[in-house]
Amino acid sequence: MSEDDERQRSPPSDLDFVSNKARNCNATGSGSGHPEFQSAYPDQVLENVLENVLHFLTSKRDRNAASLVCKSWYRVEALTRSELLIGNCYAVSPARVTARFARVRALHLKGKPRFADFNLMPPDWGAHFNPWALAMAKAYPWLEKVHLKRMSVTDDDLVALAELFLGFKELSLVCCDGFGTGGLAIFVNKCRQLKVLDLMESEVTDDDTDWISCFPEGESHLESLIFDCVECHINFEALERLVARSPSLKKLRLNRYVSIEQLYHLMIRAPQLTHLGTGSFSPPEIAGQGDQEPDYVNAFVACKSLVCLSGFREIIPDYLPAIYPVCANLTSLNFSYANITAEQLKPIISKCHKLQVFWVLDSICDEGLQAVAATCKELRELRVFPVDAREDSDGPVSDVGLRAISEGCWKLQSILYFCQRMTNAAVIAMSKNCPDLVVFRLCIMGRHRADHVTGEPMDDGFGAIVMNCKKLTRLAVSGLLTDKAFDYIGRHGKLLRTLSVAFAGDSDMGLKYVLEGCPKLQKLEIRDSPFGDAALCSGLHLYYNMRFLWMSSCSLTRHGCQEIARGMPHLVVEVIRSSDEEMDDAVEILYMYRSLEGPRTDAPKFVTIL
């Protein structure tokens, strides 16, 4: 590569930036002929100092605040920002981004709203990565990292990343779709400096391509390889060779086609792992007759640095004792795919005194949660998922388990809890015992379920959460709720940034309380609730400050949404219908978001932008 090519593919360096200023200073000196006695313009001195200071400012909110001080701060903050987070790919255009920021090395980009995860949005809605990839290639050929969430990514996009960014190192695709193993094969083959390939909860098409064997030969730079969402067989021999030649590999999460016997061989090759996703955690379907099973316990004993354990798909509980040796050091344990009982959990959880993050299925019942509460005093995050998500199922966890957690895990900061039965008393107890809660998401799966002991609405329970948990920024409500609950939220949820509502409320007043009382609200998700046009219009003062508003199966009309669009021209108002649904005045899905660019140009036919 020529020196000119190398210069084009490197970001403007700090030295270049300073030397240009120095040349300007010398050209405007006092005429003494001695540069050391010549002074710079005051503004240039300020920008030099400011640039050095802003390099140490890493929080995105702090940086955003700094950019609003004045034009000089705005300019210098843009010059020093190396990492971009764009929460909505339609809020700003790639051209506007590249015109403002000159030295970007890492891009975090989000696309579809979260309710797309629940099949509430028609496929092919949008959020295409391609325009971003092409713009980044022209502006930032030195780009190293791309993290995408809920974006549509094609095989051609993956090829572009590999071919246009010669120093590319990290790719993370979360809840993305549109690509397959063929694109992955080309990508991993051409990215010779790749350190991170994380594929999480994404839909990957099986193209009958052996992508694992396409990693370049020789020592690998891999530090993280996550492919537990890839639903196809892999070339295990190639994977084993890859792991063996990756001395820096710290994170490895396998898909369900990797057996526990194959896992053993990988662990022997990589005892340095800190994060491990085990794959199926069951033996291969066809096992050799008379073959002696590997010593799985010793394989885990050898992994002395292991702090995060997940996987356990298609688990056979008889193999669980193999993980006992690492339990004492674990800070994160994910059993969200493991259908295990309380009795099978207890010997494991009783050893997890350092555990801070725990995800689990409700198959452990209230008894299992009581065991967690008795041991895990350092727990910060708990997620309890349902084995059976049907509304009429008999949920095995209830208010008993929630109360136990609140009484035993006082340091809890985040909880997601699916259940069928709950009481106000249990929720109030959690608000008092865990005042440091930042995230509280309670999903009572049956519609309009009241307190199962008193028969009262769940208003007082959620009211206690917003009153007693002063740090709360994210809340999900469910169950039988009246407008009183939303009155509590509006009066006390002053730090709330994200609110999710399902099957709740009496009238438009409920939503009015929230929109008029929660000044920091950024994301509002509502489904199957009675709120209509009057409630929607009560938030005109807030919508420009919000990232988005999603409402589905509510009581909105096209006329009401049109009024919002007329009154707020910089707000994009999308009305979404099923692809086979005819247009009428009732609005099935409303998605509103702020944008500097106006309506997008790639909207499909089932999307009407008002």
The other form holds:
Amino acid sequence: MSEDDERQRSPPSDLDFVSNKARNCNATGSGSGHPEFQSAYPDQVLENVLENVLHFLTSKRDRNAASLVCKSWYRVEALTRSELLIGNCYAVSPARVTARFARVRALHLKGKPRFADFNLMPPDWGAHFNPWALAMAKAYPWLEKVHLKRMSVTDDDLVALAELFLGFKELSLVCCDGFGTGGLAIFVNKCRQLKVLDLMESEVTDDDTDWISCFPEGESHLESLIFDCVECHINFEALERLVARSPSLKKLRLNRYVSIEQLYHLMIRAPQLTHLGTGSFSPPEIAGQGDQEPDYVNAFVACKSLVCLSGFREIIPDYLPAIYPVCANLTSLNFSYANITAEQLKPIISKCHKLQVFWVLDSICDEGLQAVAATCKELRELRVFPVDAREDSDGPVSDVGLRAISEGCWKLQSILYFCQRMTNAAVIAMSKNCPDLVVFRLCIMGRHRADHVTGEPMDDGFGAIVMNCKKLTRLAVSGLLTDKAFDYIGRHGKLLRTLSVAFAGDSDMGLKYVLEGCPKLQKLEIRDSPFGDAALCSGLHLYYNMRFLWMSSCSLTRHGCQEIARGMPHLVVEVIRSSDEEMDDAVEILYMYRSLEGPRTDAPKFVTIL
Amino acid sequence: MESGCSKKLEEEKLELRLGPPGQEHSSWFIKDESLPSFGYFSSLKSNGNQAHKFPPPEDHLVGSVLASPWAKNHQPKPPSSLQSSEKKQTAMPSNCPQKRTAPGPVVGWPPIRSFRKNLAAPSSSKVASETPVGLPHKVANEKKTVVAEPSVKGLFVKINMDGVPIGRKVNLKAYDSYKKLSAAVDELFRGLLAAQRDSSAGGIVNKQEKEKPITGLLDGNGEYTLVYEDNEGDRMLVGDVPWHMFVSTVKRLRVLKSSELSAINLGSSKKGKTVEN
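Just the form predicted alone so far, so send over the form predicted together with the partner chain.
Okay, now the whole complex, with that chain kicking things off.
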């Protein structure tokens, strides 16, 4: 077959390849149409047709299914898949990937498990992008897009992306670390076709490099520039010039070192913006204040296309009214850094009739949530974060706010809610009022805290959620929970793919209920719960279908985990120590995942692979 | 752990306790070292008055898996050992809490990423709207004394309204009469004022509520009156002098509540005597 030849040529278009083949076939024949093809190259025809058809298949699941039909389908699918989504970078090696897929344009790669975000994983655990970067450079020189989540990316990796991939267009780094402004500077300078640079919730080292100035002169192709997580000063004049020469810029999210006055100047240069992160939203310390201040309302009046607003990193609430002109069009509003009161929120939220996504701090209290419920009838996603993230802090939001939201926002699909007090009744109410819920994450910050009205465990509340919310795929539980809650989950959580458990349950039965009852489970993360080896064993039928299992500070022993590892060769069972203490039989952190590659070779000392 | 008292609370919390549901310290951890693995379920049963029901051990599972007794009393390592190996963690609150029910801070709990922590309340000292001219620190900070921004295209002056925290700017060259200026002020502030009023009214917001036009700015009949500050720092009622003279001397505009006008010393050269609400 000539696929191998194709790979050496310059960026192929899938359809071009097919039509070339067709023309070649025709040339050898003598006459009219189809019978020629069929007699000369029957497989060829099938493959050509398949290629054309598979070209339109975009969903990963569809493609995975297609590749399983038969060998030729597998081959053709591998040729035509242009976007790779790898949920665990250790499940498969770069070599295996590049051997199978011929023409990859976009790579999505995820590394560390989510609990690493909360410092439960020691640093330098792994998930290095480097081997992938090198492999991609050889196999897919026309790679355009890389999206990484929870990976370690070095400055050298950034340089490699810029230098080895000539048409590189989009880089998105979410929850990544390992690089700094030095690497960014080289990257932006060498990537002449760059359209998207999205840095989200990543740790960027301040190398004291003015990376904004390093964007090349001349008109830029930038469509999205997101750097709100970068904790360093930036050269504002350079940024202003960059924005001025980026006519395609639609998304701009500034960091907190940009003052509101600087924001004004950027906004009037880029009224075409659809997504804006407003930076600090406060004046600089020494300002030409008072009368010299620009008319901020005007800037928002000018941005008629704005649908997504965020930032407000160090907000002075007096400036909040400036955003009134855009409220009616907003579909997404992120106030999760804005410590504002209900009174300050109300004039804003009362105009946001189209709002679908709302992130906010609990400083708005139950009263603020009631105002949200009164207006935002289109709300799909709500996240309420705590101003004071401690177990014993005051709780400004409670079951009252949750119930109000459930009564006002019946279209809700996703909720993340941090609180100190909750009742089963409110959770049950939400389960009935919001039948479309797909994601339900409730974090009662006090560990083992019961229903504050009845004193009962929170079993019935979460039970109602899995019973009534038939579309639920993601659940995070908290508060005082007995095994009964897990019984409910096992019985009713048939579509559950992700489950997060902390400080919950009484015995192994809890985990058993889940492992035996939830066939679609993909990601299970558990901490500080009394589940032991016996429970672990009840999930053997599931582990090859799961992406990973995380259990920390539970009741597992090394022996128990060893049993699992012995019985399941395609499972990588990592036992992670968090300190230099001698290994004893108790397992502090278990992280296990399916893999085609066996134990990884880059594991640090504190990781033991059984 | 930062202090001894929190460690003690942690251990106390791990003690086996039996009682009705709803207790803070729910029991799940076994301290008895001699406990054989197979007996995990049965020994708990033998402890008598159980609040939680344990189903009978499923023999095939318990028998096949545990090669050696899970006898060791292993306590979860104190969070300090996890913390010490971390490079990038914001400081956990180190106070030993007063309440008995709250043990010391636990690593990674509540599950909030570190950059979302330590959110300060907005500083009230950085209010950017009206500031009394007389305050020394403000005078020191202001680099420019000229406040109107003249140019070929426009003459922009700042305008603030009582009850609206944020100021606007108006281009006086775009108008040729007081009447047109008054209409412009209505347009600039009508929406903002209505929104502020909606919020302070409290309760459910009525989105059908009409925005009331701002009228009577010049004749003293309206709820609000338009005043300006001239190049000598004096406050004057808008409308008394010919338009062109007004434009040449105006530096700043204000929309004040008519009811509070008498308290303001108009036309006086006394600086610092301003009444703001």
